[in-house]
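Single chain ahead, written as structure tokens, the form predicted on its own.
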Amino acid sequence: MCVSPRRSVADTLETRQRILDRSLAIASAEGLEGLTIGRLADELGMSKAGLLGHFGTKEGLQLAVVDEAAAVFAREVPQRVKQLPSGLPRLKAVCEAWVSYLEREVLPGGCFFTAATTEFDGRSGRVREALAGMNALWRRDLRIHARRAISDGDLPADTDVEQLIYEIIGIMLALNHFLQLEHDSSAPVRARKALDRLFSAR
């Protein structure tokens, strides 16, 4: 019996996401280094050789939990609120989402980029400028949004832009902090009081 080139590739791809998926659950918990081939190809039923097919090598599966990473934070929260105009709208709706996305418990070790670049950020190569690189993308959005509300006169035109980037970059690692470490239920609220007094006092 022949297999379609197409159910061939279906199942390649779904194979490969199903790896994806168990690497991203165990990277948000215990770091990138609790990959290992061996632990993954028991869990999923799967040969060393047939895993590593799918990513060449350890770093490359890495590289694509990373990859994989941003997908869901993109999807959980940017797009939830793309259709809101760009702006202090858009910016004070994505912190919201932000929030939202750690309280829900998306990934079970919380936020994977915080744990991620507290491991690899002493270090040097691939995975490390792939993270960094995350990240600036993401300071770059945020940085967008202020400046617009600053155009749009929602924020003083004397508001230094890089501090109030800074400052709900802090609000959100201590959320997860106190999600994860003290399992703080009300750490959500904290969060979210600490954003309104952020924008407020602006």
Given for the second form:
Protein chains: 2
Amino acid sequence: MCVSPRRSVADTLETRQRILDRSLAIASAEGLEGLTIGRLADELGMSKAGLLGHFGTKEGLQLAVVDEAAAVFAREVPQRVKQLPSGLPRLKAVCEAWVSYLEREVLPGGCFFTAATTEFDGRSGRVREALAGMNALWRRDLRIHARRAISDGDLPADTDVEQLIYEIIGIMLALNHFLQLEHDSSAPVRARKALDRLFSAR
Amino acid sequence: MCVSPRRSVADTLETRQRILDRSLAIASAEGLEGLTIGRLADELGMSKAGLLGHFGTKEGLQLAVVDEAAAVFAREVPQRVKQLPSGLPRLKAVCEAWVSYLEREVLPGGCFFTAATTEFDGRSGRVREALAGMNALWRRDLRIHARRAISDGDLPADTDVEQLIYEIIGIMLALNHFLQLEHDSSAPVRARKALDRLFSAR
DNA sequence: CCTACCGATCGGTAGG
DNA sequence: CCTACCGATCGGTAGG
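Instead of the form predicted on its own shown above, give the structure for the form predicted in complex with a further copy of the same chain, please.
Now the complete complex, all chains and molecules, led by this one.
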């Protein structure tokens, strides 16, 4: 009985979490398509069938990994600054937490969303839509803080909010690029300098 | 004799070019790893063996595609502004040609180098090194024009050239991101606005 | 959660 | 440039 394959709900959830943790590490470095069932099962010491039981199909696994990546990002970035009131201080703190997140290389392949979005932006299907949705939600967060900063008088009344968001995202994409491709340790300094210029000299 | 598989050198080069054109289109949308020999041979109406004869291995094909992408980029961006003298006018024109290149969606999946670099930055091997080399060569081009702009007095003497390059690359990565993921047709306007701010308000 | 298996496709080679 | 083939791996299923 004790060594039977039947497990408790808690055990099942723990196994599921183990799969997702490993999947996220692999996918950030090798892509969501490079994440194969056989290799993943091998690394986790379980069978492909046992693994697929948790997610149904590879697409189900990919969608679960996207959710897991969002949870990690939320824990590492917005949650760390949620005590600050919305507005310019919060927006600046979000950006600093974002730079720090990329700088600390929490995932081995850098930003999962950058890698996965670039990989899937030319395709169609549920994974692409899930990624687009996460990106949209995150821009919405930034937009709320930027608008509040304007109504607080901390950013000029004529600030182009979508332009601001565009430039923030560019700074973060460049940070990920220089860290991952060039292993350029001065990239975080450059990101911070660009953000300073963005928030002050407008 | 006439319908024999023996072809002239010119025919061989033409076939090679056909393979590379198709490969570049596929790789920009689906990635350099998603470019499979079987599918490519199928789309071109030839055998896998005939195709591999031109490049030896898949890695050989991938390296040839990187070179082809560099040739297309060179033709579409730096070559279009080579008549301008090095310095700020040339740097600005290069950036405008770059924006225009992405805006016109010359390749179906957007910027090949953005896609391929993001795909390979977490790996090792000759393809990764080739991509890193192309990126470095391009930054060198930008650096030369930026330094000339400074010595011409068109940019402040204390301009941080590497910072400038970092920010230009961020603007282009964001442009590719918003075009490919969001199909946001206002992204080129944002890119141009960000570049204006970068070159004037320093 | 497992073993055992499926058809399809992968990169690549032998031989012509 | 082709046909015919190789072993390995892909995602996934049947049955327990």
